[in-house]
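Listed next as structure tokens is one chain, alone, in the form predicted alone.
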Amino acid sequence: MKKLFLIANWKSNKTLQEAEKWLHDFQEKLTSENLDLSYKEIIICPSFTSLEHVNYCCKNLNLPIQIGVQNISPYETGAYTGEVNGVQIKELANYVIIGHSERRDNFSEDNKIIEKKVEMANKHDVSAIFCIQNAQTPIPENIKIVAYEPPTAIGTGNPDTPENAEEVAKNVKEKTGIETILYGGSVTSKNINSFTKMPTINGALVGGASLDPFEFLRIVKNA
């Protein structure tokens, strides 16, 4: 059974208490479901006012969570002001989210400073999950995790047809050798088993389902 990666991209969102509750009521329904995750990765990636005890809340309720970000800095330590560097991600991450359409379109993202965070994550051994809008989307080198992220399909509630999601991943995997492709944009519990039971597609990217803790579930549960 090919593997799974399930990433949960809260955005802007969630105080502490709010990251808190959410993992507690995650952790309860998760021990009620006793699901079989042996082939499923599942990863939170929280702000980062809420990075630090977003990893303490799930080394202490023994979740089997890997941590996230959404960002990187394009630099090492120094005098970046505003800046999260590799290093420091390191210290509580594994991941981080690289290239989305909102950082492309809200910050003004472009290719050389998406190549230059890419740098900075391998350098720090912090695995890029690299988004890409089209299967023309330049990809930089050493990328392993591909998530194919339609921007009319982000945050609209009209998903891309998983046919169409399968010929994009088929047409990166072709072109870069690329094993894990995964699918972003309204993904849902309803729709996720359409989109993870096509041959290349190697599980989601989800916003906005989850910050829900029990929908998020759901879509762990029916991928």
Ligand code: PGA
Contents of the next structure:
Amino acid sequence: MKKLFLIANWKSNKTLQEAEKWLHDFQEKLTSENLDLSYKEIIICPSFTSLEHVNYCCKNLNLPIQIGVQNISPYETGAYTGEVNGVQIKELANYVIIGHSERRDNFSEDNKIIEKKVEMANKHDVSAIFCIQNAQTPIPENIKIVAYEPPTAIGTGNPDTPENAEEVAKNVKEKTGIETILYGGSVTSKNINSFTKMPTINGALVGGASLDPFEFLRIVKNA
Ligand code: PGA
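Can you swap the form predicted alone for the form predicted in complex with 2-phosphoglycolic acid?
Next comes the full complex, this chain leading.
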């Protein structure tokens, strides 16, 4: 059986209290459903403000959840106002989303800065979840997880077709040798399985639908 990655990208959402409630609700439902998670890696990517608390709650509630972040400084420790660097991230997270189209578009992140972020993630042993917008998006060296997210599918309720996503995933795998390729963009509990049943798709990066713990759990279950 292939291993699936189910990643919640909370984006710029959730106060501390809301994050805590999500985790409690998720835990309660997960326990009552008694799901087999042996082939599923669940990763939650909260905002930096709740990162430590999410970490604490996951340990406390004994949740089988890995933590990721949504950004990383392209620089080392030092005089870089507003940035969170790889050393700081490694204390609390094992994954980082890099190259998301919302950062490319709203924060002018170009391929050069994205490459520097990947370099930092690799240096500090934080696994990059590298987002591509299409099969032509350049992928830096040493990437192990790619998420194909066509911008027209993000937050629109209009996902790509599983067949097209599979085509892109196959193309990327052939070109780069990367084994773990995810799909992202308007994933819900209703369509998740149509993507994860494709031979080259190993999971999903989920935005909007991950904000509700019960819907995200259904996604994990149906994947
Ligand atoms: P969406 O976002 O699930 O809300 O479409 C996905 C993403 O941006 O990672």
